[in-house]
Every structure is written in structure tokens, then in C-alpha cells.
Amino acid sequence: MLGFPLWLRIGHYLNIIFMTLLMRSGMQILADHPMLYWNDDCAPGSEWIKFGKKVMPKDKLWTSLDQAEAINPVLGITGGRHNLGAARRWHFFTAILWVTNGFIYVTLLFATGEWLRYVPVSWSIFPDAWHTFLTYASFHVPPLAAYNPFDPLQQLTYFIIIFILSPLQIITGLGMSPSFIGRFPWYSKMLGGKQAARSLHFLGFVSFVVFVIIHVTLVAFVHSRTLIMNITVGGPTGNWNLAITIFWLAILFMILLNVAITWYTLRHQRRVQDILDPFVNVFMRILGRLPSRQAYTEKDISPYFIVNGPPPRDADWQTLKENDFKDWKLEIGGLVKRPCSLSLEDLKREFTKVEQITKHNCIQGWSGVAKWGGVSVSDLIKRVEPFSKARYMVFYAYDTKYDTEGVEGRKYYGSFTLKEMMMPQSILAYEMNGKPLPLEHGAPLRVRAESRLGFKMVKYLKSIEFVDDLRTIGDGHGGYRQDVQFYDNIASI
């Protein structure tokens, strides 16, 4: 008879905590673009499922931000508020802990022989599991003798959860990383595309939810005393009062932990960002080193490309627009030997035009394929000759952001390391799908950094500054979204 050693009980409990946090943060992330697709174009009406009641108007421009839905404050890890930065941070932090705990758990299973509790060793598991299912379906309970330590149906279910569904969640999670699928396009195709990976990830989440509901129901109504004793004190012959006390204290702690995380995150978002980012960024940077090697074809270009923000209201940009940006100039300075000011004609005349058909991956979850034409940033870097101490390029936009009350806020900006900008598919685009860059997509010039999420790709470019330290720019976190909405700066997943 297999037992319930302490390491197994601890691993089981940690898994419950991590899964709860993953589910809550995952629902918060989904609410920012509450549609799921089997195609990467994300055209309105092509989703296979939609959550929420919003209907996008047909008589005016709407953006991806307009599609975000509120979520029940009990379900969302940040109390249901629109807080994508914090939700992603907790999701990735917890995912690392969940994967680590799972790796240790599985390793100990095989090192101690406890793997037999989950891994079937005979094909008879299938008819036995079916017989057990019929027993439950007829509202009967298998005898305690059928558990070793689980009945056949439970054993088969646990095997699927641990050795099939959990790895699939990791696989599909990677399938949503712009850095990973940009470097390995075959991986995305294997999954059916970025949106298919997102849909499969969601279906995996639903499977976990269904499993938890059934699992808790069985613990409550099927040999509950024995099961609670096993998972708390390690066996059926221990102290029942101690076992039930541990059981309810564990549940209480899990609830209080979730409440505390929500409360603390809402009141100390910057502190949470500063505490968790160094840990999460270790893994973000590993993905971030992967250069994009996308090579989509003309037939892959999305017929519809979602707009992720309205054009600037700024008077300077509006004036430039009226003259088709003929008077626009890109100012480049900072820690460079040869600062310069370049018009659109200068960019087209003095630099070799590059074109690439790539997939845009928005932080909200949507995607779209387009053909971009413009200037390689590496060519621009060579032209201005940065000083050796220059480490970052800061891109400033004409775009001033406004709060929900319409009050004018800060200018939009973003940053990249020089290494990121030296990657082959980092360009400044002045064309989209063979035509001048549309107003709503960043005219006259925008950044394209294909191994990063879309919010990093600054639109409506005004100037570029080479600096040695981002802490002196804005609030010091590398961009408008990072400073104001607490996004991460690497944005590789």
C-alpha cells in the first residue's frame, strides 16, 4: 500500500496554492481581450467564444483597449480592476513556482517509487476506470479496498493531469511568447498558431477547473475521513482532530493569502513590481535573447489588423499630418558622436529599405500579420555612432496619453537595449502592407521589434535618445506603460 509521505503532502498543498493564483491571474489576463480564436488574424466575428457584453460600434474607430472587460473582484487577482501589468506579473511569478514544484514533485515520485500511485502499469486501467465511472454515475461508492491509494478512475485522471495536461499548459504557454515563436516559427505552426495556443491554454485551464470541482466533491463525499487523514497526517490511523484542524487551517491560509495578495498589490503596485520583476526577469531575459526569424508570406497577411490606440490629439502631430508629414523630422541625439535630424525622405534616400512580414503580438492577447517596410535600426545605430557607455535607445512619441476622465497626462515613450535594436528584425517602419504607414498604426514612423510585445513598439515617433541608464528617464522603469501601468520592460512573453 502506497503511503502519503510528508514531501508529497507539502507538494500537493503548494500545488493547490499555485494553481489558485494561476487561475485568478489568468482570468484577469483573459479579461483584457476576452475573445478566443483559432486564427491569428483576430478579425471581429471570427472568435469561437467571447466573454462579456461589450459591442464595438461600427460608426467610429474603436481600439483593443475598448474591448477589455471588468472581472468579478473575487475571481480577479487584482480585485477585478483593469490591471494587466500586475496580473501578468503574478501569473509568470506563480508559473515559475508551479513548474519548479511540479519538477521536484515528479522527481521525488520516481526516486521513491511513489510514481506507481499515478502511472498505470496495465491496460486494464481503462476497463477498470470505466467500471468505476459507472459506479459513481449510479451514485454508489467504490469500496475502500479499491483504493491503492486511489481507485482506477482517479489514478487515470491524475496521470492525465500530471503527465499530459500540465506539460501541455507549459507548451501552450511558450506558444504565446513573441520571442520564442519569433525565433522558432515552426513551434507556433505546430500548435496551429499563436491564437490556437491561447485557446488550447484556456481549454487546459477549464480542464483544471473541472478537475478541481470533481476532486473536491469526491473528497467531501467519498471516504472523506480517510482521504483527509491521508493528505494531512499521512495515513488513516492518525489523530482525526489533528487532521481536521490541519485541513481547515490550510484552507483558511490559502484564502487569506489570496486576499492579502490582492490587497497588497492594489495598494503597493510599484513595490510589487520592484520585488517580483528581478525574479521573473531572469526567465524573461533568457527568452529575450532570441532574435526573431519570422518569414511569413503575402498570403499570411491579416485582412484585418486591430488598432491598439487612437491617433494622437497633440497639436504638433495634427499639424504635421495636415501636410502629409513633409515637415516631420526624427531627432536623434544623446550619447552619440553624430546626432542628426532626418526627414522621411532622408530615411528613404539615405538608408537601404528593408521589408519583413511578421506577426504582431499584443500584450492583451490578440495578434495580426503584416508586411512592414522601413529602415534597419542597426543601420541607424552605425550612422550616429553611439559612445561606448550608451546602453539603451529611448523612443519618444508625439502621443500624449489621457486618463479615464480625459485629463492630459504624459507623453508616450519606450526603450530597448542596443542589443535588442541590433537584432535583424528591429526596424523603424514607414510602410505597412506596401503603403505609407496608416495614421492609426503609427504614422509617420514606428518601431518594429518582432521579438517583443506590441506595446514596446512605439508609434508616432518624434525622437530617439541614446542613454546609459533608464533610471533617469520618466519614473525609471523603461517606458510609459512600465511607469504608469506597471508593465514589465522586457516583454518577451
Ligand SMILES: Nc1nc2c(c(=O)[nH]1)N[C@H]1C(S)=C(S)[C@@H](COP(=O)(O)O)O[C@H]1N2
The other form holds:
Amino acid sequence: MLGFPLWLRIGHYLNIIFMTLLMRSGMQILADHPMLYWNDDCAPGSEWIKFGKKVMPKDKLWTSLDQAEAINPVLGITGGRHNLGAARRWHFFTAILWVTNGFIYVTLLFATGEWLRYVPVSWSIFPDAWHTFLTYASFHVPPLAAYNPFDPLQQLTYFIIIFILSPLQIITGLGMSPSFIGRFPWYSKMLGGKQAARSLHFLGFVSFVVFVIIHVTLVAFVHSRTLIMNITVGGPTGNWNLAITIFWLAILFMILLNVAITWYTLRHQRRVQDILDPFVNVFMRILGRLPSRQAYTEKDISPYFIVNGPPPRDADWQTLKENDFKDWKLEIGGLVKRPCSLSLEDLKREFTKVEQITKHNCIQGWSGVAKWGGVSVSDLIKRVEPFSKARYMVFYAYDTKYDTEGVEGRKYYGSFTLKEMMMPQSILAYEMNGKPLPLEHGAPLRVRAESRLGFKMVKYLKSIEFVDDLRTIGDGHGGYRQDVQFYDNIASI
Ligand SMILES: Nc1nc2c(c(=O)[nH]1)N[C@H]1C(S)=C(S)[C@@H](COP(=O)(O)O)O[C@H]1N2
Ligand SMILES: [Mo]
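Switch over from the form predicted on its own to the form predicted together with this ligand, please.
Let's see the whole complex now, leading with the same chain.
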């Protein structure tokens, strides 16, 4: 006899909680680059849908940060504009809980025989579901007897939600991880590309929203008393007062939890970063171990490549630029036996040139393919001979960052573990698409670490320092965006 055992009711409720958090954090992430594409070049105008009304100027340099839209904190988990670090943190943390809960739920379904409630075992489900649909369409309600425990249309819908739509969200979610698609480009191709994965993930979200609206409407209007009893006290013969009390308390708690998370996160960004990242990092590390093996072809190169992080206004970089960076030198020091200082000429003359055609993945969501030419970081590491206690490389840039109000902040910097930098597609690039690195893309030299998100790849390089601990650098979180915008540091998803 199929009923509503306690574990099923709890699983259902936890699912509601996690779904609300996933949806709100997802919308916040989308607001940071509120355009969706079916192509991975992301040229302005090539999107199939755009939220917000911003139009970028044609005659002056803009960056992807300018494209971010503000979002209401009721919809977005942290609200406002460019609150991406916290949104990602909540999205990934909740995703872990949602998948775990779903996994337990499905396991118990099969262990207890309850799976029969969702999995249709006869093709007659289709004509039967159609019949139910016609009943609703003519503003009639199927009799209670049609529910055992669900009517055919309900059963078919739930089956699709649990066994098709949910796995698809996981599959398309993974299809956006730079580490995963960097290591397995075929996976990305199978989904139609990085942006197709992103678009499909969004359409999956829309399907969930449509489902929730219909589901809630039907519960409210069709045999609602029985359904509410089923999902709270486990059956229609229980205590109605208890059932309706549980029902409203559960909704109240869901709302309060959402408000509390938004409120707390906005006030304690750093604490939320420090508390949640260790959980998320378990998965970030697993994916982060995958070395990039991308080999796109010349014809994949994006005709247009979005910029993020405008060229430095700083006088020292401006002076170097005047002279085509002939006086520029990369200072390498810290925990190394042989510190050195290398000009562009030195880099070209003394190291083997490597080239790679790869896909760039910005944390905001856009992508682009380019050919990068330069020196392999592992060659550089061999040259300077780090001491055995050196664990990280810190990359310092020339650009001072300004906040959205134009207030001057600190200098850009980033870092990697030596392990990450020993990967074959970790290079320092002085060329893009066969030409000297353009000013806005990081001249004269930038990092390319192809299995990571774009913000890790420091442009306008000034110096490199080998260190044993990141906690003493900047605010100690591994980079400018980690310190100031609360981004996560591994950035493999
Ligand atoms: N020095 C410096 N490096 C930087 C940035 C920056 O603002 N300053 N932005 C980062 C971000 S968020 C991204 S997505 C990439 C963008 O590279 P692109 O402008 O060549 O597309 O550079 C990264 N490196
Ligand atoms: Mo970025």
C-alpha cells in the first residue's frame, strides 16, 4: 500500500527548502551576466534572451562588470548588483544538500517499494494522463478515487521532475565547470557548448518554476484537504488541526530561513565565506585536480572577446606602455634559489614558446575562445628553483581597482598552488591570436590557467612571489576578488 511515510514527507519538505535557496542564488548568479546564448563567443547582440535594459557603448571600452544588473533581494539570495561570490557559495552549498537529499529519497523509494508511486509501469500512462488533462481543461476535477496515490497526469509529471529534469540540472550544471569541460571537452560538445549548458540549466529552472506554480495551484484547489493531510500527517484520516498547523508553520519557517540567510550573508560576507567554503571546496578540489586538455582549432576562435578588468590607469604601467613595454621586466622572487628579472625579450629568447587554443570561462558566465602564446609556467618554475617549502605563486598586477562608484581601491593580484601552475596548460601569455597581447587583454603579460575561472588569470603582470602561506598576502584569501568580492579561491566550478 503506497502511503506517505515520514521519510517521504521530510524529504519533500527539505526539497522545498533547498529548491528555494537554489532558485534565489541561481537568479542572483544570472543577474551578474543577464544574457543567455547558444554560442560560446558571447558577442553582444548574439544572446537569445537578455534580462534588464543595459546597452553597452560602442565608442568606449566597457567590461563585463558593466553588464551586471541589480536584482531584488526577494528574488536574488543576496540582492543588489554583483554580489556573486556569496550567491555562488549558497548555490553550490545548497546543491550539495539538494543532491544528497534527492539521492537518499530515491534510494528509499526503491528500498521500500514506494517507487511505484512515481514510475509508470504501463504505456497506458500516456492516454490516461491525457484524459486527466482533458478533465482539468474542461474545469472538472478527477475524483479522489483516481489518486492511488496520484492520478496519471500527476504521476507522469512527478516522474519527469525526479528522474529526468533533476538529473538534467546536474548534468548541465557540471557542463559549466571550467575544470570539467577543460579536461573533457567532448562533454561540453555533447551539450552543445558551455553557453548551451548554461541556457539549458536556465530552461530547467524555468521548468521547475512552472511546475511549482501548477503544483501549488492544484494543491490549493483540488482535494486540498486530503493532499495537505497526506503531506503533513501522512494520510487523510489524521488530525486536520495538526495538519494545517504543520502546513503553515512549515511555510513560515521556509520564509524565515530565506530571510535569515539573506540578512546574515549581507552582513557577514566574510564569515559566510569562511564557514561555507570548506564544504564547497571538497568538490572544488576534486574537479580542480583535472588538468585542462583543450585543443580547439583556429576556426573556433571567437571573433569577439569580452574584456573584464580595464587597462591600468596607473602611471608606471602607462609609462611602460609608451615605450611598447621595452622597459618592462617581470620580477620573480620570494622562496626561490634563483630570483630573476625577465624582459619580454628574455621570455621570448630563453624559453620555448607554447601555444594553446582554449575557452575562457568568466565567473560571471560568459565565455570566449582564443589562441594564447607564451611560456609554460613549469619552465619558469624550473628556472628559479623554488625552495621545498614554497607552496604558492602570487601574481601581482599593475592595475589599481576602482569600485562601482569610482572610488580607488587596492591593486589586483591572484595566486595559484605550485601544483596548479605545473599543469601543462598553465602559461604566461604574451600573445593572443598570434599578435602581441592587446592592452585590454593584459599587456604585456598575463596568466592563462585553463582549468580555472577567468578572474584567477591575472593580467598586466608586474611580479611573481613564491610563498608558503597565503594568509599573509592581502586579506589572506588568495586574491583581490577573493578579498574584496568574496569570491571562492579554487574556482574550478
Ligand atoms: N590585473 C587584472 N587581471 C584580471 C582582471 C583584472 O581586473 N585585473 N580581471 C579578471 C577577470 S574577472 C577575467 S574574466 C579575465 C578577463 O580577461 P580578458 O579581459 O582578457 O577577457 O581577466 C582576469 N584578470
Ligand atoms: Mo571574470
